[in-house]
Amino acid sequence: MGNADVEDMVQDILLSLHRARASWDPTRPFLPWLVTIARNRLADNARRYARRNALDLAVRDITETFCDVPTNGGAESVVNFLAVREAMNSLSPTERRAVELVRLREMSLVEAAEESGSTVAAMKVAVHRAMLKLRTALRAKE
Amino acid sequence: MQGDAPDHARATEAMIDRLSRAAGPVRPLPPPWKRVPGWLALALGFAVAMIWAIGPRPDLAERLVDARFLLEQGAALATAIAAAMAALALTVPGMGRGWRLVPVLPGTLWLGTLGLGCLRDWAAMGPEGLRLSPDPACFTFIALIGSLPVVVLYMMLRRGVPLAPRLTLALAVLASAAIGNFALRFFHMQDVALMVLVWQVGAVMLMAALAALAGRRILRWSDSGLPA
């Protein structure tokens, strides 16, 4: 439950607080009253809470969700997944292999250079090459 | 999530300027103790209305000084008030939950001198006093009696705050419809004690138990009087 979901409830706790303001004997204790009140209304809203989660945890299976192709998630990870490895195809296999190392498992261009056995200038070329055929790959895609 | 808090807080704080702004003086609710008479009045008006047009039933004079349709006509009266006072209890926060409680005595009693009866009835008259025949109209002229003092306590509970909607509810059909059944009896002639347990007390527990299950959907939070 994040900050937003809390803040809902409190403003809820707090409309709820104003329409029973009728209900506050002022010759009683104020705390009984306004815990009930709090209380209640988080039974109400746990109780949604859960309806809406269990919901959610029904649908998440479902990939496809709407009709609009951008709006399903799932389906548009697949299609970028697949535009990516085509576009990695047609790099050279050293450039593939700089790429792999410095931006997908994130090494520096020094251990890179370390691992394929080059120097930090030629990794750097080869990842700057690499990225701008990807980068014509995919937009001649769109 | 965490970027917009601040965003949120804002919304609140604007939220609690207006509503403070909006908070014009109220009527208090008055005690339930100090609601129930009036309803009663109005209840055992329409009641005495009802009897008065139907007609009360020609032995009544001597059923007047029968302890045991005295008593067992006090204890169904005695459970109206208590599940009404209860009802709008429960709709006052911070009452405390002991008074959905309160119409456990007169329930019992109501109960329990219907259930002696059928004992007595037993005795005086065998098995014949524990015949069961249909008798549907009960339901309707209870419901009918009720029908008034039922809208007018769901009107006095919507003032309140729907805590317990469904007990809430439960007890003010109870509440209503044991009026109905206190006033049918003045022109129903049906004193076998097994009748009037399964037919009229039966119409009334199931009425209370119906008006249960929609609780949450009738008594709920409204969004009147919100401002804008």
The other form holds:
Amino acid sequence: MGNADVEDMVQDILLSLHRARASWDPTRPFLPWLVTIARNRLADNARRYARRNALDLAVRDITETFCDVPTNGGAESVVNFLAVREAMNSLSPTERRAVELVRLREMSLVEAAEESGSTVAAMKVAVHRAMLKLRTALRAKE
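Would you generate the structure of this protein in the form predicted alone, following the form predicted together with its partner chain above?
The text that comes after this line covers the one chain and nothing more.
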């Protein structure tokens, strides 16, 4: 991890503190509240870092092969793209936003809930329902 990554984490923790400042109770000790927020943000960043590194390692391990016969025809790629687009369009706006934030942008549920202005539980439900609908729609296309 470089200095830029550490600075990004510090900024992320400070932003989280700023967003959560209304939850601090002045009658209780400040340090445990601060440490809890910092620990949670560090855990989120560690998970994101691990996912990114796992993907990088997986891509690095792929060996290149050259073949005269293409594996996917252009028409098949267009059909797959159109099927995914159609399946995404069948989702409700809430479900589509949940998939974009959690699955495509790889945000944590907490981050996605803050970004969309909903609760973590609502975000979980939206992602779950959306993934079920997407699986059903894409299986029907096969």
